[in-house]
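A lone chain, given as structure tokens: the form predicted alone.
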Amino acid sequence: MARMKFLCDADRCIECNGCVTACKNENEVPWGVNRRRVVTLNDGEAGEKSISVACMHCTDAPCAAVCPVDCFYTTTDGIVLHDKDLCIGCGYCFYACPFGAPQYPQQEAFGVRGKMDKCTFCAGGPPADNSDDEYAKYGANRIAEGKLPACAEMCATKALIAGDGDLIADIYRKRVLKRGGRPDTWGWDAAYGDKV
């Protein structure tokens, strides 16, 4: 069984937002949370580098390992997921994740706060594939129409990969030799020229 992973090619990316734009405008996401952020490292300076960061759907999640109700769940295809119906908004989550993925939609104070709100991979959530009361609190299910996550189909630079864990580290894996393994090397040609 496939297990759908994340991965941002930092010598590809050209910190456009368009992949925080793209999630945010598929999914509708609440003013206050970006499910998926750009950080640069280094800012300025030589050797600066830029990447994509979001819920990185990690095969034993911290999140779920602290949630005191269980709300969240990982599919068959190792995404996961947060039942929102189920959350109490304690924030374990938020302080357990080191990618500062599960975030609250509201800026008050804590304990009115709300339920949790994170990247779904654009997997959706437990309500029926496609259905209303899905998209209200979840957003779109691009997964069950045979799509790939709105973020990385929009990146312009392909540096935003996803898809299954196996594949998308053989194209990364070819991308580094054919820019011959070396981490400094740049350039048009050696980052783009093989259009993988």
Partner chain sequence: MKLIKKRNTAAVDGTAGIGLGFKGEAVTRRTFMQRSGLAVGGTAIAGMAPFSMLRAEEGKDTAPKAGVETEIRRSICTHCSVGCGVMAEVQNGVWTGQEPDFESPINLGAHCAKGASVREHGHGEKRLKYPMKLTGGKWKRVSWDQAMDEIGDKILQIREESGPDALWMAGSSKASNEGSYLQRKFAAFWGSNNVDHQARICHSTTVAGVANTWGYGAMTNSYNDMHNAKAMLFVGSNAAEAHPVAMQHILRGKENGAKMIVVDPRRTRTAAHADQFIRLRPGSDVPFIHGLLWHIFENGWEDKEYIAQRVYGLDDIREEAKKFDPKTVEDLTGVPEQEMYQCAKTMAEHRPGTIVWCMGGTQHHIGNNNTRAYCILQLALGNIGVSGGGANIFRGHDNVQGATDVGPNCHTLPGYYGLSEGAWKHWARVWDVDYEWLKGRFDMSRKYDAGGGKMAYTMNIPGMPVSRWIDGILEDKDNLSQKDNVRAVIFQGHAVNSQTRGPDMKAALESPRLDLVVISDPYPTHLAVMSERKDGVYLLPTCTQFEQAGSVTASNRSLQWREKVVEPLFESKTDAEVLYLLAEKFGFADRMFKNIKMDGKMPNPEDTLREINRGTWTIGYTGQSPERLKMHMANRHTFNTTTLQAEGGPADGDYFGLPWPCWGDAEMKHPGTPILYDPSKPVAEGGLCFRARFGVERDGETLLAEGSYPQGSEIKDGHPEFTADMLKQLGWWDDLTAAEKQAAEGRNWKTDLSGGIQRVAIKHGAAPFGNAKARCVVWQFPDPVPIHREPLYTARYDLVSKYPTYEDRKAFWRLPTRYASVQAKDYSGDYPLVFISGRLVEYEGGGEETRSNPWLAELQQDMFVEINPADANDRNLKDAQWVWLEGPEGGRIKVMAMVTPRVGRGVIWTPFHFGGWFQGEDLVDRYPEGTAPYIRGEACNTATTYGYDSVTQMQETKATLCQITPA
Contents of the next structure:
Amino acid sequence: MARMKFLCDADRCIECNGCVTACKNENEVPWGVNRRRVVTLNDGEAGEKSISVACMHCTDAPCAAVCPVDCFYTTTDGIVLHDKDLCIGCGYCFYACPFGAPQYPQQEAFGVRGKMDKCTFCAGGPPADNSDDEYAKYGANRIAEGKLPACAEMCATKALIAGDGDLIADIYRKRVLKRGGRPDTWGWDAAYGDKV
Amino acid sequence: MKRMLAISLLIGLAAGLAGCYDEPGVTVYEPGVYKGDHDPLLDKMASEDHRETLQARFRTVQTDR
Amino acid sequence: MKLIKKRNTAAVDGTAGIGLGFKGEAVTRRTFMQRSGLAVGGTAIAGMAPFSMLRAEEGKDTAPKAGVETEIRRSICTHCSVGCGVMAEVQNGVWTGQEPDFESPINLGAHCAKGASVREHGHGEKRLKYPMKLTGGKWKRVSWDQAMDEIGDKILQIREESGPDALWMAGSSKASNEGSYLQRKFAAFWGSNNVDHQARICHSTTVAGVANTWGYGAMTNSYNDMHNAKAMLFVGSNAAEAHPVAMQHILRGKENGAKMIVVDPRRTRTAAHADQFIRLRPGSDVPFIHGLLWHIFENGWEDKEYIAQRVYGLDDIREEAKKFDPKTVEDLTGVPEQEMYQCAKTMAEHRPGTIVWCMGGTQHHIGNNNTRAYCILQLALGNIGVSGGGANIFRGHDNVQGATDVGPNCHTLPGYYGLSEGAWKHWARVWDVDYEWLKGRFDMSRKYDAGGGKMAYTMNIPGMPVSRWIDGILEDKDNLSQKDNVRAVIFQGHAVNSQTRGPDMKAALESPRLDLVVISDPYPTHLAVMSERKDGVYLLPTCTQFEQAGSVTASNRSLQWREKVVEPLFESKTDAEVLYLLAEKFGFADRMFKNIKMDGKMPNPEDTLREINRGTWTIGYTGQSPERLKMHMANRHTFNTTTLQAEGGPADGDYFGLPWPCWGDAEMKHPGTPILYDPSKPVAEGGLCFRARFGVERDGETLLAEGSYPQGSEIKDGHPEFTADMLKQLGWWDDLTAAEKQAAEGRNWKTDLSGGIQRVAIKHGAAPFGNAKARCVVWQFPDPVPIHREPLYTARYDLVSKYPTYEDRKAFWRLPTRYASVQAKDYSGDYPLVFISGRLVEYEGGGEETRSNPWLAELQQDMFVEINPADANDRNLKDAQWVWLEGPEGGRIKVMAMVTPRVGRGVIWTPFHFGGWFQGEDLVDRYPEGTAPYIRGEACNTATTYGYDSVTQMQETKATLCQITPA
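Next block: the form predicted in complex with its partner chain, after the form predicted alone:
And the full complex, kicking off with our chain again.
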């Protein structure tokens, strides 16, 4: 069974924040919580690259490993979800996650942590699929509707792709071939310099 | 004599109270096992149809048309 | 002691603190939030009403509901000219979901940040909810009836005293074709040409320059066609932020092997994807292009056959380009010879190549020179009229193309007919009104100075453009080419913080000459708060494009039909309904809406489009009937995403959206013209040649094409535009039906209301507008050959003596306009930094709409200025420090400094979307209750300066000066 994955093609990402707002729109995420963010390296300099980051839905998820109340579970195709009813807001998953995916909605200026919120791959949470309760707590459950995450479906340049990891690999492979070894391809500069 | 009776009544009462306490069992904690509610999405995902729906969706939407 | 039982599951305490914001959320700033890693202080949090808390108070829940029937409505995004499809999910009239529109060949489901957040228009937390009136400095709620009565009476009084030209109106590039067309018609029936819109300050120089080069002033190819380009040259265009979804097509083109060259003073996000980035000195576009042409001519790379057949006057350009040798070019532009050579070589060796330009090139006082230079480059390379080539002009707002084509322009009636007597007579016929009656609506008391020594009635003089409306109030009335100052202004869907000279604008608003300000907009806008005016301001809540149906024209000239998504929110009315109410008050509603059915007080959009179809023959807006457009939208999945042609299905053979010119009437079923001036196809299938617009010959040399003609044309050479007489001469007159003959007698292809002349010309394979050469020399313009002139405010004052600006003009678009007197003084000592401005992807235009959308506002919370590390160190500035940015005309703004190498040394950049502050003061208290946008900031144009294009009055915002000091 193939795993659900995200891939952000940094050669196509233009840092438009379409993915960020698509997620906020689809899941009605409040001000201050950003399940998805765009990270830009070398902002304003030659070699500027952007990549869109959210929860990576790790196979061996550090957040799940450290949670003291074991509120995380992983679906059969690799989506990492959690139960907010169990969450105690300790923040340990935030320590563990290398990508900063867990977010906490702030109540006041000096941060009283609430329940942890993170990207759900638009797969909702434990309550009944597409129920009002699930929407209020976790946002949309597009996977249950047979759709893919909103961020990837709305990406302006189709840089961000989500779905079956094998199919994503096919697309990316095609793109690399099409780019034909131009310096855009990751590693080309390292292997061949800019002489070729 | 009366005092001994009082004390023994007291001890009896204490013992009685101690005996009334209900200890139904010991909770064993299993680390790393999900403790939350069951997600109905997992049942849906088990089916082959659902996977094909998602793959078809992927082909329609995530490629350059 | 009783032990507490330990439970297996953690206690669930109701819904307290669950992540999705039932309680109020305060603002938090994360350091990795791009663009400004700053924490918001407590005061800022206090000032911000959290989105979710408001939602609860309002009682409207916009979350999707399980088990409720969902309707799908199709619309088009309202934020830029790419024209991305939007699928709205509506439940019980509430907009609860947004799905990507994968079937649209234009965006294939993609959105940028703005498009992905349009659902917020269905909430409208910060919208104007009901009409309001400013009395004694306080906003008071009034009813629509009261507002319209008071406004109408006041305007009629002003008309009585000062004539119809005392009313100045801004229409909108965000209105639909129907809405913007009615704005122009309204002004015509009112009796004034004083109506303008955003195109003036956006691409007016493009339209003038390009149309005068080869016939039409619009994008020649399309975003999708860029898949076929072998080279792409971007000059002053930041597509990654201004047209993000266009980047999808651009990057696909790049993956197909195209070379991408970006020329910009900043290393933009678009430049991050370029094969070659060239840093250009602001204002030096003409030397840059001539510098490229120098290399092209030097190496014989020009397309000689193409030039011989289709281009006039290139030899004059050769002469001019000789002056721009590599050393001169390096001095003027800052670009070294090797980079210039590389760029020219790339463009020459990778054809067809396309050029893209936007505000970086257009917003100069020599903007018309810049745009013509870009065209000439492409003509020299033979890149116009081929797939993968072209002049791909990316327009701005969602319907600026449509509004320019048929909407509120002060210098022309719909369809670029102009303002001559012939133009008015044509439209009087289309509008079914008596020409004399229409004439009588205008000030016919005397003639005024129309510029260049000519005298004319105001009916035939272009009105005051939106870049200069403040001078209509401030200027001495004896210097104006109309009876009196402007005494009333109506802003329908137009921001003011996008126009220069903020302090002058404040003075104009506070002037006793200005009796009335009417703002017809979904939001109050910066206009409502920027001045200390205490009375005479009305706010009329107006609908967004999602609350009405209508057509919209994307930059590639395709028309798309929008369905109504939700009913008008609160008490808002559509643009057209507001105009109808005013027309009723002024007594011409019956005449104006004679042939347009009314749905209550709302003019029916389909009928309005049909009226446009009946009259707009010049640019071929005649074949796009509502029925054909709706059929295209319903079958959009059948259109090929590179050619935009339908392959099978009911629309088989058509091009998506019937890009204009779509010749003849709807029955003729012309498929639209996807690529302008492309002779490889017959005209009947979308092919074309250059327009014969400038005469047949000049100085003994023919202006008509030689040996180049659209495929299948029976006239195998150039020819003038078609008239009835020409048809008779050719022996084609009898191909017309009897009815057509009657209508066409004595008329030409533009004024024949039957469309017969066009039909017959196309039947014989000839383009109705003639077949001519594109001209590199525009003899009617101040600079026939595009030359370089230094900006009015320049840091290189040493160049002014060699490249000076124009002489001052006494009457230009009704106003005195200064050039040399502004450039006479050298400001570069006190104001050494070149000040340019531009777009952010999260916001649009004046910004009120997008800064009121919490999903977008969160991403850009501070107005800022980009400053190079060297300039920052010179001034002891640190990143995120507050600074004063002051311009040479006295305007100053307080912004945060962002120290970045993105801008070069000596250049600073600000976004222009912010508003709601004025010279350091946050004007939040001046907004009506509950309407202050989440994010406010200084409008950069508070500090910008005087300077207007020599042909179109475009403002010079892309090259001015400033100084920055710590605050």
